[in-house]
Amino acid sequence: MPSALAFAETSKRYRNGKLALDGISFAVEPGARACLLGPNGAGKSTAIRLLEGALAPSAGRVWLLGEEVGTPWYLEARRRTGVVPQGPGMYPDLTAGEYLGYVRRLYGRGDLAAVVEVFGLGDQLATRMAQLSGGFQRRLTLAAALLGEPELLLLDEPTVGLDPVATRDVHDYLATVMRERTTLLCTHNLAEAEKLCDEVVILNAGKVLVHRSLADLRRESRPRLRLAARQGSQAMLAALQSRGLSAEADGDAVVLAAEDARGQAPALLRALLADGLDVYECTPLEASLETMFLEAVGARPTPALPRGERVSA
């Protein structure tokens, strides 16, 4: 079975000379829920636009549902793909109902009434698209993307600009519709990616830094300890520094990287209590996607407590 989408030594250089993608190669297999991450200018949106057929690669090849972009067979693969663009166009002269009807005719399939019900659009069908709230505009875009019963979803910043309530609603919809579909989610929202996806592709400066499952990344990531005392984070940092350890403040607590967080925690806790600190939290932390992302793109990691280091009381 071919990959759901794939890049092979793909580069894209714009007319102004900017190299947005520099020979990237990766594939997302059918059924995967992958997130595409990277800092601004990493090449994420360029990759999505290549998959959509909106851009042509300067070098290399791109496939969508087994068909190479730019070939006569690509159009059929594109019809089996649902796209939620970062800036969905709102046609000022069309109502939400007229727009969905147009999409239904374009794809030639899909249960319009069911999609309207799922996304709660029944009361908005007579409203012109440009007059919908941001939350309902996103719902409408998702409804249109799903109306053709796609095998693959390409989501480019689906919650950008939404308030927290609308973001939560869109996340709930996405969690449901992504279950049985291959998905590539392009986002800056790391919590969103962690909630919705099970594998990650990290781009930086047009190159692929990481393509792994989140489970594998967590297993390989350095464990950490979160420590908090009644005296506050500064007192905790000073106590750790006096023992040759360094950490980073996290509100009223501190976070210390450790090679064996669970094994080293008891000795460290005894030492801090002996120093007179009223420690009320000593929690091993699972690595978050934010931590793994910052490590991948070269941000400064939390200083570590080496494996097996003894902490005397």
Second form
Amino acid sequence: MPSALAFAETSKRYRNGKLALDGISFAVEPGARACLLGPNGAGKSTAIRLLEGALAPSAGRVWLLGEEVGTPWYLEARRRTGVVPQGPGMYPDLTAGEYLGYVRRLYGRGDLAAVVEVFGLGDQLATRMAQLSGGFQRRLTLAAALLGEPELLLLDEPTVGLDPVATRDVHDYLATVMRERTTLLCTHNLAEAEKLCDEVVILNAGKVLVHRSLADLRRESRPRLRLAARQGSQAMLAALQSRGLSAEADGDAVVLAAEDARGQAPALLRALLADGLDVYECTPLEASLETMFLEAVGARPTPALPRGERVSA
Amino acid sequence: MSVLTPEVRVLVGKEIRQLLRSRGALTTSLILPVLFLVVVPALEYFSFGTGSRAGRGGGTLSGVSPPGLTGLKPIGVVTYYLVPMFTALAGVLMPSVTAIYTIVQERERKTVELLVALPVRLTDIIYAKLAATLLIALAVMLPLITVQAVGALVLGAAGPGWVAGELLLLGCAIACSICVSFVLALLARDFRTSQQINGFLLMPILILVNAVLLVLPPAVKVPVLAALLLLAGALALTVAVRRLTFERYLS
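Show the form predicted together with its partner chain, please, the one above being the form predicted alone.
Shown next: the complete complex, the earlier chain at its head.
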């Protein structure tokens, strides 16, 4: 079975000379829910645009549902793909119902009534698109993407610009619709990615830095230890420093990386208590996607407590 | 590959619906052709007609007039110079001005993102806009030029050959304008630049129209002008296809 989507040595250089993608290669297999992460300018939206067929690669090849982008058969693959664009404009002269009608005709199929019901758009069908609230506008783009009953979903920052309530609504919809479909979610929101996806592709400066499952990344990432004392983070940092350990302040607490957080925590805790610190928190932390992401893009190196290091009381 | 794919046909319906709801586009689409194809020729015929009846319009133009007008009576100047000039102006200006609404607005409002997300090619989006512009132009201008032709025939100012020439001129001017709009679609980022580019592209064409109508004799001026308009359109199209990419519409 072919990959749901694939890039092979794909590069994209814009007319202004900017190299947005630099020979990326990765594939997302059918059924996977992958997120595409990366800082601004990493090339995420360019990758989505290439999959949409809106841009042509400068070098390399791109496939969507087994069809190479740009071939005569590609359009059929596009009809099996739903796309939620990043913050699109809304027509002031078309109603939501008219727009969905055109979308249905372009996909050549789709149960309009069912999609309208799922996204609660029944009362909005006669409203001009530009007059819909931000939340309903996003629901409309989701409804349009799902109207053709796609096998594959490409989501480009689906919650950017939404308030927390609308974001939660969209997350709920996505959690439901992504269960049955291959998905590529392009997002800045790491919590969103962590909540909705099980595979991560991290892009930086047009290159793929990481392509792993979240579970593998968690297994391989360095565990950390979060410590807090009544005397505050500065006293805790000083106590750790006196033992040759460096950590980072995190609010009232400090965080330090440890090769074996659970194994080393008791000895460290005893030592800190013996130093007179009133420690009220000592928690081994599981690496969050944010930590893994920042480490991957080299944004914040975390100081490490080497495995087996003895903490003297 | 056919330009009128099923996707283009669906999008043309959308474009026409939107154009009919756009007050600015609709006003522009109607005012220019009504002025150039009916009102101005009617006023000219009326003024020369009353001049003739008052004994001021019966002579022919002297040798100091441009070669294309030499030997024409004043009503002939209207028929063989002013009316074709305004017909060409209407045909060249109206579609490109309408295209600015449909093409540039989509880009400015970022609604093109909605279209790119659908199973259509970028070429389908642009072809649909041009096709909708063409259909609106024909729907507006064909009845108007019919009124103009009937008027000229009733007044005895021209014969069926002249009417055929007017239709040919209008068709070629519209074709030229659609090709210019194609360049516009790929170059213009906003209303202001689109109007500047439109002016930059159309000004030489309008000078050409005037020059041909003033210089060439009545019998050949309309066919030559029609051919030159087609050539200018083909030139614009060639530049667009060879030098520009469809990706420009998204950048």
